[in-house]
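Shown next as structure tokens: one chain only, the form predicted on its own.
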Amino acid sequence: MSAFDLSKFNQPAPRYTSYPTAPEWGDLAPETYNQKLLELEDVPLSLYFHIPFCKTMCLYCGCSVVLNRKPENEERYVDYLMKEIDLVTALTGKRRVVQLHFGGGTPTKLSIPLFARLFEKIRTSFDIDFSQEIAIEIDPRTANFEKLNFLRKIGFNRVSFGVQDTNWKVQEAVKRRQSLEMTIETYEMARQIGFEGVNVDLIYGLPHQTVETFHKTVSDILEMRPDRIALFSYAKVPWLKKHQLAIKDETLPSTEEKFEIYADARKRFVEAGYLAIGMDHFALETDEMAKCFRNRTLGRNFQGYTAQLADEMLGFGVTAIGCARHTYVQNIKDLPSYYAALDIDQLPVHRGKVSTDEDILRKWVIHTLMATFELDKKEFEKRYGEPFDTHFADILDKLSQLEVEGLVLNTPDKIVATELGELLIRVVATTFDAYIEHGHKKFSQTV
């Protein structure tokens, strides 16, 4: 992996969990979102609920988090979530839901009675298809048998455990102390209780990580053999997350070593029987995500790669993001303003973006490449009524350069990422981003 110059590929680039990406969004009136909700066709929905509360801050964290140790604050938040549900369903009616995801923060920080009250509200306000994916992110430090058993009994069938790294020195450096014994115990409890899918999240590029130390972490995870593994690159964005400044640059692996950590882990997961999916996910062949990858129905949204069970996703809670009728919507980012909007019976919309026809076209191209590593030009023409090479005539030179650099093969019928291109698929995707060169937006590095 060291036979080429990484530096020319290590550039700021989006992760393309949306297109247009979030820096391109602007003010969006709540009335616009109201109208989009009214226009929703009779199709299944995906729902996302953001529970922002954490007891402590992990230094690598890029999520929207509220540090809180007072249960009454969580009770108040649930009350307002329920009000937001009422405002949305007044516009949509009781709709079928085929995908439900709880993220954070730490969703399991809610007490069992409080979670039960919120979940009953969701269950009665929507028609939840419990045979589909009902998932929750879990910090093993906040989970016990009682809570996991409760979650399974009310209908959750998939859990994602945040692990990041099993090495104590790395954990100490990022203030995420979680013993391997605790991780294994929580994982085995989830299996015993009967969750149909168990995922593990890892992060590479953290302080004091080396190829050797992370090799051991990979071994620890392979011993457990989760259904899915997410291997995220540490997104260093201190201009957005000030607490990341506490991580000193000199403790981080070099660009070259970070890439070697990723490449070694990816190779070992594949050799252990996992299918490499997109740039950072791995799944056993029996897992639904692997099946979606094989049949080219894999989706991408703000949870990363996902089994695309619904085209319309509604977000609930502070900072939550959704997409309805090709319109991205993000909720207000601070709790007082979130509460104030709901107090006047107004959906707590902060910003968003109504996609143009060109945005929709380019989103399909970018997400197809991100999810499948290839693009069928004939399929593009069938969808959009114009030859691919004609529509993108202005970037054919850039595609030729990517081919020279060994990232893609560009034939008359297809664009296919090479093995190197798969590892650097964000670089390939930027070629089709009409906004990337305007405004010099800040993004995390591709390596």
Ligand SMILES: C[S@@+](CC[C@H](N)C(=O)[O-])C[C@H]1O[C@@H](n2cnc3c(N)ncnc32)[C@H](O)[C@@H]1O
The other form holds:
Amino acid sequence: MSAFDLSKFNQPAPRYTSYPTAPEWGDLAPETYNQKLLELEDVPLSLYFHIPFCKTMCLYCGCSVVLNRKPENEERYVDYLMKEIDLVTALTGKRRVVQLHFGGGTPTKLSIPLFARLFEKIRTSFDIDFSQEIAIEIDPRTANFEKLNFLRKIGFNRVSFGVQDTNWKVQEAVKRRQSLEMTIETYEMARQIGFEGVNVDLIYGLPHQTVETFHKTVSDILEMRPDRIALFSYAKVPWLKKHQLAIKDETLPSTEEKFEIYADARKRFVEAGYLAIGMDHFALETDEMAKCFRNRTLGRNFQGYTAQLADEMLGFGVTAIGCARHTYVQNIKDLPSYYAALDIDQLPVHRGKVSTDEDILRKWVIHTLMATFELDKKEFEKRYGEPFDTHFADILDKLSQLEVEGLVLNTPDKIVATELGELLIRVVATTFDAYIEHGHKKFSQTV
Ligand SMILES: C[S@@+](CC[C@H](N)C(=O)[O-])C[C@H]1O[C@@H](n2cnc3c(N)ncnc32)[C@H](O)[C@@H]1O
Ligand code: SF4
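Please give the corresponding structure for the form predicted together with this ligand, as opposed to the form predicted on its own shown earlier.
All chains and molecules follow, beginning with the one already shown.
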């Protein structure tokens, strides 16, 4: 791809882990969430638990993090999480759960006894199907054999290791020092203990990365052969995450080089037998996500791509996001206010969005494109009772433009992303975003 093409397509765009996207959400009364929980559909749930604590801040980090070194703060947080579980289950009853995800921050920063207390509460408050995905994000710098073994014993079957890059110069520049030996050792422990799925997270576009340095990182990861690899584009959002300002722009790869780093890594993962899934995931054919991609049942939610798409998702903890009865809900973002709400027995809701019928329809279109790279117009008509080309008559011009630019093929039956369109699927998806035009919201760049 030429430099001209790249700069043209390198535009701010959402990652569409939700639609409408988070900047479009507004005030939402806790009573609205109460009501949605009472009306929850009789379907198995997906649960997300946010553990915000980290010992130090990685300079690139875009996650919701609370720096903490005091165990008593973590104990207090777990007490409140348990209270939140009680408030929610008082409305929903004891529900079946087919997906459980612990994210952060660093969930493994909790001590084993504290984690055990929280997990026991979850286990007894919900009916968890342990044959499904029970997953946790792990910073290898906080894990040891005892902790991993404990997690496996209580039912976790999938772990995601944060690696980002194995190059020391990159690691120094982002203040995340993690030797390759430590990463390999933790990975091998997880295998030995018997986790069924092991994922590794990488980020491209970090300071001092070049095609050559990242080539070596990819080789290091291929030696380990994890089941899944997430290859995230560095999301630079300094207006939200001030610590990112400490990364000097001049140390970052150019747009063209960043794209080359990605393209080279993608090619090598595919050559090594991984299936490229969606924008940023790679999975071995034996992995559940690869199977879902093949049979077109892959879903998209707040964690990115998911093999188990549950219609009802509940989020617990500070900043956690859920979606109940087509209503997005985000919890309060700071700990004191989160605690204060729970102290008065109120669900700690910060903001959200009740989806309209049109939002629900467009969410299906956008997520289907993001997860499968194509859209079956007949299926749209079957679901929504109107021909696709009629419903989207006002954007047919834009679709033609995308076709001219080589991003999609628009046939009477289907919209199919080309190879270039797959790489820039966020650009394709924005065509269907009814909010993007009038909004002046900031998003990370597509490349
Ligand atoms: C919430 S972190 C949790 C993992 C754990 N704390 C660790 O760092 O090992 C999950 C993943 O998000 C990704 N991530 C964090 N900040 C990012 C950013 N600004 N852009 C792209 N990916 C990011 C990293 O790959 C990270 O491993
Ligand atoms: S990348 Fe992980 S360890 Fe680093 S600050 Fe973010 S959440 Fe914490």
